[in-house]
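Quick heads-up: it's one chain on its own, the form predicted alone, in structure tokens.
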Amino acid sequence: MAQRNFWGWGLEAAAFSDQQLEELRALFAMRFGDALAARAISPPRLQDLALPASRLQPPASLEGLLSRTPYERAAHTYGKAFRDIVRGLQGDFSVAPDWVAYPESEYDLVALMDWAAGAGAAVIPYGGGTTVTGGIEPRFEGGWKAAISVDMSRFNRVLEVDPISRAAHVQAGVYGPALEEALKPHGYSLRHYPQSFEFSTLGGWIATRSGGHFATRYTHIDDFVESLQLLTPQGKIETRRLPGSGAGPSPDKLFIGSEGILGFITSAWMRLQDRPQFRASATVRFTDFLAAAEAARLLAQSGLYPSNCRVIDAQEALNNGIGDGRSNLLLLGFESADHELDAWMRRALEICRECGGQVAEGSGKTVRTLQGERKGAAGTWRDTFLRAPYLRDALTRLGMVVETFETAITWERFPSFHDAVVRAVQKAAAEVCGGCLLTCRFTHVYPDGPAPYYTVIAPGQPGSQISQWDEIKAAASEALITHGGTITHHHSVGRDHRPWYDRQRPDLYAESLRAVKTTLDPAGMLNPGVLLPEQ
């Protein structure tokens, strides 16, 4: 079984080569220069770690869930932020968890718990560990004794199908891969894609909002619990199933996004959906990014549901491979279990043509497939957006500094809003870093505004990424919330954001959450400094 990479991302067979990474540094030394280190970083080896002592000894009765192997205590230490990666590379596991337990039933977690209460430990839920906001680190302001990674992957089957009512009971634990392959001879799909797709699970999708890949209709995950089960300090809750409900505020909703601190996510009814088997997609030029937007803009409220409607501009165009650095792109897609879309996506062009857009001929017919094959610049942009986190890897091994940060604005104030963000950014990354790339692509479009994605590239200087990185962060933060933005739109706020989310939150729902975490983790030993301070 292949196994994944304690320090970066995904795989370890799947990480940059040296060759690969030569001909990397070739590629940006072309904007960068003599900035990029002389030398590539080499990756930590598992041997030379030196990991603290485990600071807790637990119960016999508990021994056979847990391990303190280096290999496990570092693979749950950190994200897979940029600054986690960077610390990732230099070897400094100093904050690594003292056990890592792998529970397989509720008994088992209500015993961890109890364990974890009386010995002044913190409990951190795992999922898949693909955070980029510190939300699994034992990073702690107070003076818990020891930190337990409970990581759930063995919560990991679908417990039942409905074809009636189109949905499934899954065990939080499950892997995306592994949910849809067993949703497969069911014909049923739950058409939730974000990027750490293939390392990422069910209860950690829930637990962060995570956003999906398609761009318009059903993009969080919100839209596709239909109950859920927790198990807090306090008991088991479990939310009744239903298709949709006024009886006053929803349970589900405040679970949803609570990323830990609440209890644990141990399974879920999920709406599903029928497997595509039309598709149809186009790329559409536009020489000005803001007439991409409004194009965008007109989609998002035409009523047409596109499953993509991915504006990128120039320079991530070129970058990702199908753009040529003059042309801003709009990738439009549409895909039905039970229909052609050649209407749907005649209208859509019809649209972007008014906005000044350009469309190949030939382009944008259906395509009958149940293979489900993305083709042209929409696929080619597919591969290589699941292959980024690898990029970002490798680059930070050739000393730069490679992050990205997201948020989502209304329509009308966009144009001064995305104004703003870049000057701020790049006014620190000149400051800091001599400059920067910095590029903006729409991750999903709503009839009342857009969800903008910035990614960041600029020359790091060795021990300093870290710190560098921090600082352009804090001002691309500062212009998100100044502006009107959100700290986060899909990446969630863990303890990296918790900062702007406390000024981003009203103060007497913070009040309230609090209130809700000490009437169901009375020890504050969940997560603690995730979403609240800590108690």
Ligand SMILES: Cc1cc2nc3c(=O)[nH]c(=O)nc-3n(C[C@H](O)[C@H](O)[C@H](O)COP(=O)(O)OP(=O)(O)OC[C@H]3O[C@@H](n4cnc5c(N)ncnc54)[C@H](O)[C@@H]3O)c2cc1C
Given for the second form:
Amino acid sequence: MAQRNFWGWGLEAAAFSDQQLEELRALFAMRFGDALAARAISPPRLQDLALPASRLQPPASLEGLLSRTPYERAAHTYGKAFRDIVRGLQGDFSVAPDWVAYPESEYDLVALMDWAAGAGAAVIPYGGGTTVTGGIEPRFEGGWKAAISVDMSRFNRVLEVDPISRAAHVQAGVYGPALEEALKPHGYSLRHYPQSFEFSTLGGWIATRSGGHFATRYTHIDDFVESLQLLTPQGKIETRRLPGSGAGPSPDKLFIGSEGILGFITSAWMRLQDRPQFRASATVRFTDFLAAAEAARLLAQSGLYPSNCRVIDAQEALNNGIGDGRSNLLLLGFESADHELDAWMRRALEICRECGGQVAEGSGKTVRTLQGERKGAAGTWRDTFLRAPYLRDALTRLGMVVETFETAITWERFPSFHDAVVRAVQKAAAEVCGGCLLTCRFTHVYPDGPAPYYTVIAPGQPGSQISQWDEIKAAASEALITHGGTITHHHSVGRDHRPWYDRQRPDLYAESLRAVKTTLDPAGMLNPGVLLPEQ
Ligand SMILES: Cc1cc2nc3c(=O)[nH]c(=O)nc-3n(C[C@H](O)[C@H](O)[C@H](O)COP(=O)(O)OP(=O)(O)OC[C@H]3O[C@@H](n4cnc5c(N)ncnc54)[C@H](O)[C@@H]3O)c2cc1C
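Alternative state: the form predicted together with this ligand, after the form predicted alone:
Then the entire complex follows, led off by the chain already shown.
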């Protein structure tokens, strides 16, 4: 089986080759000149890693579930944010978990939690490890005697498909591709495609409230959860399968987004959708970014619900090979399992034209489509989108600072908010890196506002990349919070966003969440430091 990269994204075999790195260097040298590092950073070799000694001896009854090979420990140390990749490249795995556990049943999970509680160890629920906010990293303030990373990948079955109510009961450790493969023979799809789809799990999506690829309506994991099962140190909670319920505050909503601090999500009943049969897409060009944003607003409020409504600024379009660097793009798409889409697309393009958009020739027609088939700018965009995390690793090896951050804001504040964020980031990047490429796109649009997603690419200094990024990120986060946005729209809070999340959420709400945590996890051993300060 292809091995996952222990220091970076995806599969080892899919990483950029040395020759591709040099081609990249030449490309970016045109923009950043001598500021690029002279030599690419070489990835560490597993046999050279100096991992801290594992501090805990398990009882014989659990040995079969546990591993502490250097590969397993290293691969479970960090998520996949830029700062994780840099530390991985430096061979710094100083906070590696003492053990990695692979439970197969709830019985195993109970035994693991009992052992950890007795030993004073912290327990970290681990899905696919693609967190970008330090969500699975054994980084604690408290005096935990050890850390056990509990990998849910053996909870990997689709247990039942209900074709009448169009839902499936799925175990939490199923990865995106395996889930879609299992649903395909039934003609269904979860239709939830985060960029990290290939390497992330259902449990991780639910625990982080992940956002899918589609721009409007049913795209967030929140929308698809019909009920779920959570195993806590105090026992099991199983919510009722219902299409809707007005019976008090929703227990599902309490656990969706709980980021592993309240219990293990072991399975969930998920709402499904028919696989699309019709697809229509169009590319619209705008000379003005804010005009494109205005078109996206009107589309989001039109009731047309495009599956794709992605505003991409001119620089980002250029970076992705779908623009000339002058035009801002709006990629528009509709999908349906049931009907032709020409009428929807016609009206959507009218809206775009009214806002000054120029529709690319030949686009906008409904095609009967095979699953996965996409052409034109949307197809190119999708391919680049999936390759982007490998590119980020390669740029990191070239000593660059390359990372994203995201948020959401209401429409009436967007122009001034965007302006303030761009200024703050450019100022910080100029101070610590001498400048940067800063791009913006909308990942999601709602009737009341967009979710802007920013990418920063800057020449860094090998050895200082993390501190350089930390300064830029702090400036960005400060601007997001000060100007009324959220610290995260879909990347979750984890450990890294906590300082700003602590300011964003009401204090009395934090106390309520703390009370729930204390009830379900009295020892506070589940993912300490995530969402709430450690006690
Ligand atoms: C290149 C890249 C692209 C990304 N694209 C997107 C995107 O498009 N949309 C998006 O929303 N996010 C995206 N992310 C962020 C990340 O993929 C999501 O947060 C994802 O939902 C994490 O899933 P995972 O299975 O990898 O979980 P992990 O990273 O393993 O865990 C994330 C958090 O969930 C908890 N957790 C995991 N499984 C369970 C469980 N069974 N029970 C309880 N808690 C659990 C962990 O303790 C941790 O706090 C991206 C990340 C990268 C690196």
